[in-house]
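Listed next as structure tokens is one chain, alone, in the form predicted on its own.
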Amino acid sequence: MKTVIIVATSRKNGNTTKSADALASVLSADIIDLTHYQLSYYDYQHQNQDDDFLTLVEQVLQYDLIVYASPVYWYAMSGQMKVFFDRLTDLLTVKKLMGRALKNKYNAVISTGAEATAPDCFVKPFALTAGYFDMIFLGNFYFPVFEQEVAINAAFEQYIATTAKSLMQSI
């Protein structure tokens, strides 16, 4: 199964990036780092069509499983991920065929945060968006980080192994 992990975080070497890199290694997945793209905010007049969003979506459509990687920031996805999700509206208006091409693709979330569990309000936008595009949402795989940095330790390795196994069994 061709898999991509879309990473959206402000810390290049932070916990979410480490999680994405480790999972990509296990799943032989490609990584797309949203910080490498120029994405404009959603615009009702669609004056932003010359940024990287549509080119990025063309890339993403080549994959069967799309995994979003975001830290939990104030109970929500990262700002970079929010801009990406807001721009999905373009796939309902100016690029409807691209939006329809998401149907039946699998998606999931990997996330990190300071709490013991991810809040439901963090997961809802991912799950509801998947439903709206008729995608198959496999869930959120959360790793609580109680220290500043994730060390490669038994708990983290178990999280990655369990996440990879769960993703593949769900498909």
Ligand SMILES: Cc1cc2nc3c(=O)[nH]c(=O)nc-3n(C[C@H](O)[C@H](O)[C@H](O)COP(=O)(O)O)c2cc1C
Given for the second form:
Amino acid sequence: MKTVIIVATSRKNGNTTKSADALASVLSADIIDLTHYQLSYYDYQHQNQDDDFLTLVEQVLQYDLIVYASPVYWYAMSGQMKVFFDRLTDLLTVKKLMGRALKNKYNAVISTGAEATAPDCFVKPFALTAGYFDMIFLGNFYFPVFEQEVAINAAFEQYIATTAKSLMQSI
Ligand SMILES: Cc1cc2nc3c(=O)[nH]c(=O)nc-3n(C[C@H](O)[C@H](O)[C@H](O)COP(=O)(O)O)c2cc1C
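Could you give the coordinates for the form predicted in complex with the ligand, as opposed to the form predicted on its own above?
Every component of the complex follows; first up is the chain already shown.
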């Protein structure tokens, strides 16, 4: 099962990146960091087709399991992730074949936040968007961080191990 983790956070080497790196090493997954790509906002006129979005999607389509990694920022996905999600609209309009190629791929989310649990409104856009593209949504795997920096302690290692196991058992 070829797995990619798409990271979208405002903090280099922060909690999201640490979680993604740890999970990637257990799953032998590749990482795509959205901050390394030039992605413009959704454009109704589609005059942004020469930015990095389509190249990025071509890359992502090579994988069977796509894991999004986002912090919870104001009850929602990070801004970087939202720009990427808005651009998925291109796959329903100008690049339909690419959109159809997402069908039956597995999809999941890993996230961190300061609250004990992730709010439903954080998870819904991921779950509903996966459904829209006929993808198989495996859930949001959330780790609460009570400090600015996630501690690489037993609880964190347990979270990564449980997430990896759960993902592998679901596919
Ligand atoms: C702009 C901003 C908004 C945040 N909003 C929330 C929130 O709504 N709920 C929550 O549980 N934590 C919230 N947090 C805490 C972050 O989710 C948490 O610190 C996370 O681990 C940060 O990940 P990062 O290091 O990848 O940025 C917020 C943090 C920031 C910087």
